[in-house]
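As structure tokens, one chain now follows by itself in the form predicted alone.
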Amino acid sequence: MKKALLCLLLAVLLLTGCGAPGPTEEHLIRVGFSQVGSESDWRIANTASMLAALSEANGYELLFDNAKQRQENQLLAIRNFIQQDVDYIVLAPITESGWDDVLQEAKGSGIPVIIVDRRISVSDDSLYTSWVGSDFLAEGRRAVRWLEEQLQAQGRGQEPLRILHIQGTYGATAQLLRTRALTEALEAHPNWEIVAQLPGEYTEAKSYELMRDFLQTGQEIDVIYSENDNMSFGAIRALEEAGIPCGGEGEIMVLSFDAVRRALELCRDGKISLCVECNPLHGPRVAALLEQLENGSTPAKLTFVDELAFDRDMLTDDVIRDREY
């Protein structure tokens, strides 16, 4: 009897296997993503947004690489993605230059490349399919306009203005364009001067060390133009340790970029004068571009994100609580 039941079971299994095909595994879109690193709150939020949008639940197999702020790591990662025959490559570039050869390899392999956040400078724009990110020059100009208006309101429009400029990673699009906005302002205002430029590299620790050393020089400043929030955090910590107030009228004004929740809290508390938004939540935008490509559509070459700027008068607890990053 047992032998008969076993034979019947085997027959059922064979018929099931040879009959109509069963459900097949869902096809996942394979995406290789090379991220700059994890140097700032903004970058961490950007990575989280990408991981959430390009998840397996959303139909993607994501190959993620953290370049730890080294371009050679990104070049290696892209070549590995090509060898693994991914469907798409997403690149958040460390600097603008140095991408022609590796992107030509991706193009030769028929792999579309989407650039996110910072821009790239290549000899042939067809080496990448689309870019999505912020208008960094507009961000810088927004900060400069706010500063001009504040100085006029305080009756200081014609007074000498001493600016400490804390810069991000040299060669990165945000650094280049936020710096350009300040350079334009200096040309328009002969009474403005740069006291020093510090290479903060978008990190809190580096900015803290540089600010602490700068204060030892005894030079006085009126404004800190800091190209991201984490560098602002480091500078403020050094100022507070030295007993120097910032943020209020008559004190050092701190102009900061990114507008992460922690920066908005400091702005509400009066320690940062202006937070210029740089939205890191690019995951859904990249997913939308990939969906267009999957459907055979041609996405826009450039997609800019809408952004705001916040000063103390604009901030409420609700605005800060509802912040996603």
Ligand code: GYE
The other form holds:
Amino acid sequence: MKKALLCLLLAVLLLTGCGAPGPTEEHLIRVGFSQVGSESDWRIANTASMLAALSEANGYELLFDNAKQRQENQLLAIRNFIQQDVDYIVLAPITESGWDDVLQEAKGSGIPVIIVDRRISVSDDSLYTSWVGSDFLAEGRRAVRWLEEQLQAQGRGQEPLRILHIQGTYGATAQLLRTRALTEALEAHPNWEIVAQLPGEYTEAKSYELMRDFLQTGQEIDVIYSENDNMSFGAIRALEEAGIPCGGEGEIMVLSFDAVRRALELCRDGKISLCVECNPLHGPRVAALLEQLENGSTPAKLTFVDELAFDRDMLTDDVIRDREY
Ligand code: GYE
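Given the form predicted alone above, what does the protein look like in the form predicted in complex with ligand GYE?
Below: every chain and molecule of the assembly, starting with the one above.
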């Protein structure tokens, strides 16, 4: 009888796991995610997408760190993830450079690293397993091509064109390549000129401030090439406060990157002339890469996301309604 009871107790203990981690807890994949910050609508949508995809219900234990737009915070976060011996590190890098040492440490600890959104420039590509994000040069060229076509259609192809360039965080791939596309365009069009370059740091507040100061100079412009939507929002606010219209015929054209819902609405309302799409919904893409690694397969080194651009004529209510970010 005693023996039977003991057996029963043993069976119960085995079934319940007795204090040891439960079956699901035991199998959670531990991921440390170092995010750039929360500087823009794009970024906030990106964070939401990552948190949703790498949830406990989906089998992940996510250690999330918001670096508040500072690389030193990202370095600290990664070292902390290494110390906690996570299974994987996911890094959304603020700039391209400065990652060699810390990624060498991750490699030394045998932790695979996935890069998301912006790229990194490292001396040894084996320091990261895989990258997924946008083709920022293609985005910039999409904006430039649209502008060329517009000017051509308006018979202004040969006229002087004065451009105000609002730039994102210096050294970020999205800044470097969107800027490169504009630089290429200036080489191809000697009648195009950059009146000023403003360091908007991808935020609405900074761009608003800089735009207000710029308007004080009294310089005239035809186009604003703004490297993300939030900087466009800030610039448009400053223009409106100064009583300067944009988007209409003969008025300043705002070309904006990301195409978040708020920007699409401004495009529909005629204030933004072009929204170049940049898709932030990388959560499921990163989860797919992690799954491949878990299954022992080798994911593609680079994965580019397909994107579009919208002007007022292309925008339908459906596009705006269905926009997830
Ligand atoms: O355009 C901007 C964000 O790296 C693509 O960063 C991303 C950029 C995006 O803050 O809104």
